[in-house]
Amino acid sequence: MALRLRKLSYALGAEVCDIDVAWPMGERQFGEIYKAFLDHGILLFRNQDVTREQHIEFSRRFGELDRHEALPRDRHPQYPELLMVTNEPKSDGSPSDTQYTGRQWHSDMSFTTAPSLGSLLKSYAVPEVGGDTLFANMTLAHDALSEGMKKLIANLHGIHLSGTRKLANDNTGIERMAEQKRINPPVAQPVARVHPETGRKALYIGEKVKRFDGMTEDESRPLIDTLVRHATRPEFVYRHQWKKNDILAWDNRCVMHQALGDFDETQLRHMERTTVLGAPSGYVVGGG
């Protein structure tokens, strides 16, 4: 039975229709599977009501997966495959850590010398009334740059770090980034980056690249928003409004993405990523 898609957007995203990731797959619906998440850079699996077991298990058949030592604080105490993304209060009353992830444009585990192939998050709790995610498809926002840009970007590096911003009602942001910094020193990657498997190239920027490599943060910041400005126009977006049971993979080697906090925050957001493991990329900076 052929592969069933409906398209999610003009830019990028598609929903696999009638499939439960939970039962067995043979190799070559799931080689359907695959060469769809690389044509449409998103994947959709809609209903998807699986145990955090068969959630993994189905992400590893995308490769190897995480286990998030380079964010401790956020990954499941049982299962390091899943990285945590909620605004539950932890046990003793505190806030979650992750309440606030995912809120700047930015490229999973960009920060590391082996950044993410793919994500696959699954949705367990949605509010009422957004909580969207947005998506960007890197790869259209590179082919519509002008030539003249596109040469002046072709040898730049962009350094990437992992702690995000502090945000005004985030009250660990600062302990956050500190522990961050220690964890994870700055990366330096390819602010064009060619796909390994597509062999397409793809702009490798966002909001956690602080600045270019042999540039001053003055000097780089100008260019940095122009960047992240075109790739984030309208025609090279989709924005996702999460159900519950959504599973949701995107390639991050082509996909830029942004958590919104457009939702009341005494409803409650939880979502569980796991993170497949991509190729080597980048080299270790010092400074930031």
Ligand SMILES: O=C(O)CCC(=O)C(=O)O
The other form holds:
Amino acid sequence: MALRLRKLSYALGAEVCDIDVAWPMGERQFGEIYKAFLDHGILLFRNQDVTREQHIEFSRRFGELDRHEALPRDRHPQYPELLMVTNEPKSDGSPSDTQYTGRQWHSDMSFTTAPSLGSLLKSYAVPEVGGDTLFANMTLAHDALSEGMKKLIANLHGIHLSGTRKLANDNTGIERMAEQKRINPPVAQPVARVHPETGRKALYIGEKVKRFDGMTEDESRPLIDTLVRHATRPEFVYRHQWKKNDILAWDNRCVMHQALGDFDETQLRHMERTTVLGAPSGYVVGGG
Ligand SMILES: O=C(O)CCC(=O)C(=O)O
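Since the one above is the form predicted on its own, can you give the form predicted together with the ligand too?
Starting with the chain above, the whole complex follows.
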């Protein structure tokens, strides 16, 4: 039976309807799903009341999974393939290390030399309202640049840092950020990156980019801000409103995202993510 898709927005995304990702799936059916993933940048699977093993198993169809050595604190203690994004306090009552994960525009693992192909985030608990995630289509954003700007950025490399932005109300992330910095030296990535499968150029920028290689922070900042502002214009963006048991798969090579934190923090928001390893890209930069 042909895949039934429903577009999620003008910019990107499609829902795959009438599917249970835990159900055995032949090569042909998964081939159609993977084609839709490349075509739409994001795929939504609703009502997936699946086990952790089934989430991992389905994710493996997309490629080899990251065991999150770059983010050791954030992994599930029994399942290194699962990255936690939760505000549930730890068993000793202290705040979760991952309650503010993703609160800035980014593409997963861009701060490593094996940036992710894609991620599959499953929602276990969502607040009554809000807790949405924004996604931006970086291929559309690149295509919409002027020829002059495309030329200007064609050979630039952005230096990506790990760690989350310090939030005004975040007193929990300092040690974690220091650890991440120690494990992950800054990595330079092309600003205009060719998607290895579609061959299309996409902007590869975000709020983890500190400066361009060969330029100072002061020189780089205006152009970084211009590119992020351009890429996140409403016409390039989809806003996902989570329901329990959603699995959202996105292509990190042409989509960036941000968790909004627009919810009552006394309510539980619990998500778990698998991360599919991507092709090698970029190079380590001494000194940041
Ligand atoms: O929690 C979210 O909505 C997104 C989390 C995130 O940014 C990530 O997993 O990279």
